[in-house]
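Let's start with one chain on its own, the form predicted alone, as structure tokens.
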Amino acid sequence: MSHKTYLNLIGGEHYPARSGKTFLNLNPADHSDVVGEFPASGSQDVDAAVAAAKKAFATWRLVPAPKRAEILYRTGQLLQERKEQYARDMTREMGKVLAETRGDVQEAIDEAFYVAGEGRRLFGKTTPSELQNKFAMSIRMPLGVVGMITPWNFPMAIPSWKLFPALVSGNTCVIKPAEDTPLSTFNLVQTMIDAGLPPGVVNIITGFGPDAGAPLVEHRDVRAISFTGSSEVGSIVAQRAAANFKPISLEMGGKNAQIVLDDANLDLALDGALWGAFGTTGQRCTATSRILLQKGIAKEFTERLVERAKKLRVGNGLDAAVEVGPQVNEQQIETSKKYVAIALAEGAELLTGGVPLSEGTHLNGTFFAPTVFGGVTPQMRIACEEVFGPVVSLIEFDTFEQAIQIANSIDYGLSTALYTKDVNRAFAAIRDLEAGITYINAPTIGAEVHLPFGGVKQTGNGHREGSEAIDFYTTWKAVYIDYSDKLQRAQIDNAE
């Protein structure tokens, strides 16, 4: 079967890889379905990229901010006309079910509206200076080129979040997609060339992270560097980095937590539970990889757990009666398989699940069964290591304070869920849950871009997406205007 050859976007002409190296992006729920041939790029074809993006912020700094933001907004119109095709060809490239890869469409589309509004908002300050006839303002200035990286369980949505707040500030950028997960990159970047965006703006490379993604972290022409991926390579990527005392956004792994207290609505918290474990195949940074259960209702929440996540149907996405799709590639798989022997090791209980399916419908793919553990403790390595699969434990605690120091314990901070109808113990859980990100009666899943998003400890750096991504995107210029006609000094003693 013919597949289509994708080649690098430089300078808004395309390229093959200076070394002619290739890889293919195959269909996680089937194998035999090649979604396409890109370039397996180096640091030759990232230096190219920089200069072309280098070139283009020359021009591009000086087109007004809400001349910019148009150009966003007409690519969120076009988004909406492209949605059905990009979602199924993202549910060919990644796996999870068309509904979700709809859904990440629709997240780079308001994304695009939202940032197109920002365009106007681009603030500064006005302050009075402490001498006469001088003006003090503070405005913002673009960083020049960006690097980004990107991973492959939000191939549109994050790309989005990244490309969208850096371009309406005034930088260019050079964007490196996740190798499972390249097209829907340049579906992305195609949508926004068409809605005008100038050739060099966005440049895409695709390859391999030691290959390609380090020579664009370390590029001394790369003024920033937006990162999304796991906290190993994140920490990595900020030492690299800081050695050019270069900016850096990182956006990491979660353990997120669900807790379940006795007065909550269980068939609410189950929906909750089901989604926020098994969505997107548990490849969620902010995917509910420990359900917490006070004991008055463990008993039966487990046993009902346990019953649904056996009814789901796994399969290839773009079927409508599935429910779970593949995981991204046979490492994950792998690493589903580990942690499942671990949790065994350590003395957890294997509920249902457990295995990757091999058979039938699922002989040509990468697919692994929802899986619940029992009898966790808090100290096991299932209840503190990142699975990023669909494998979920579960964890008996006594008191709402005991939940909140579970909840607490390990070493990342994403997301975090509570489940009660006592308003008090929401607000308190809101205060002392150390997480970017607390849902009240709602699952761990699930962002806005409109607010803030990402995590403390291990989990990010301090930086976000979303509503405040533009701080990271832009520097401040503090600028004094002397109309005094005369030598006037600051800083020093004026007192008469």
Ligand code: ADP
The other form holds:
Amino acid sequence: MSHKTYLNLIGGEHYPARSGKTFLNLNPADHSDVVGEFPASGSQDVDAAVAAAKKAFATWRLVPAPKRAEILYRTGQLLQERKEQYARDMTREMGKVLAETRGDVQEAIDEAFYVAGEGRRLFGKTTPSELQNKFAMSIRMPLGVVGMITPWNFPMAIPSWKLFPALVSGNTCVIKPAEDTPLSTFNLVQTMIDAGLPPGVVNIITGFGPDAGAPLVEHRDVRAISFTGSSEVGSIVAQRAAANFKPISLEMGGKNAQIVLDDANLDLALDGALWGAFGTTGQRCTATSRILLQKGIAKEFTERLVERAKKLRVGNGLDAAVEVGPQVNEQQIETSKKYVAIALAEGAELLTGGVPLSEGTHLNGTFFAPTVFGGVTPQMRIACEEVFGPVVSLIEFDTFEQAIQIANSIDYGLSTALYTKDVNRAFAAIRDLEAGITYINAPTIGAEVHLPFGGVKQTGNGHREGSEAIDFYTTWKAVYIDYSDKLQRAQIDNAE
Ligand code: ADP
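Mind giving me the form predicted together with the named molecule, seeing as the form predicted alone was just shown?
Then the entire complex follows, led off by the chain already shown.
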């Protein structure tokens, strides 16, 4: 079957990689289905893209923010029209089921409308000067060219979280999407161009991390980097960016706990656990990978969870009857297998799953059975390290205080959930859980675009996307306007 070839987008024109190298984007549910062929870019391609973005910055920064925002608003409208097609493209390139890829496009739509409103805010501050006849204010300024490196699990939503706030703030962008999911970035950026985005304001370079991502991080004309991916790569990226003091926003791993207390609505907690653990095949940074069960309900919850996990239909996400899609690639399958072996060696009890699925309709894809481990203790590696697959660990506890302590006993701090009817415990958990996001009676996944998104500890480096993203994509300028017509010296002339 012939497939489509895509080229890098640089300054509004399309170019192959200078090296001529390409790579194939395969459907993880069926490797005989080639989604497209993309440039395997290197540093020369990055240089060209950064130069185009730098050139475009000279004019884009002068476009009034409400006008920049109108392009985002139109992008949101066009995405609504294209939602179904883009969701199908995304399921083909990434695997998650259609309901979820529709949600992914919807998140980009929500972000477009939310950020478009920001075009008429971008508020600065005014404050009284300590001197007479002097006016003082602070205003937000764009940074310049911003580099973005994105992962494959939210192929349109995550690029939109980065591009839209950067653009409304007046920056221009070079984005390096994950090698498994470049098509969704092309779909997003094409929509922006159709909505009126001028050439060079967003540039796309496709390829692999060390070849195409690293030169972007190191480029002297790139003023900031926004990265979402693994903590391992995030650490490399941060160290490289530190060499020239580049601001960097890191959004990385999680080992998210759902706590279920004895008084919880068990049906609700079960629904939440299944969705949190196996939605997106467990490949979300907010996925539920630890379920902490209070002793009174642990046995019943475990039995019911395992029974339902066994019944989940795993298959091609384009099939409406399928509930869990494939893992994105062979490497992720290997990681799931590795952690199953580790868990077994540590003495955890495999309650269901634990193996790749490779027969019948699963023959040509990278599928893994929904996997539940019982008898897990908080110190086991399976309870501490991110798997990024459909693998969940059950940990039992006696008291609420123990649950909080176990939930916090990891290096990550992204999302947490508590199921209880006790309002006092709910508020105590909100206060005590070390995480950027806490849900009460809802699963660990389900962030909305207009709240802060991000985590503490090794999940991030303190920045937030969502409602607070503008803080990263702008820098402050303090402005003093003296209308006294004489020299007034701060700290000196008003000192008596
Ligand atoms: P994930 O497992 O979610 O894909 P990764 O951290 O492996 O997370 O990748 C996230 C993004 O980082 C991808 O776009 C990938 O190509 C890119 N990347 C990987 N290695 C590097 C690197 N050394 N420098 C810059 N970017 C990289």
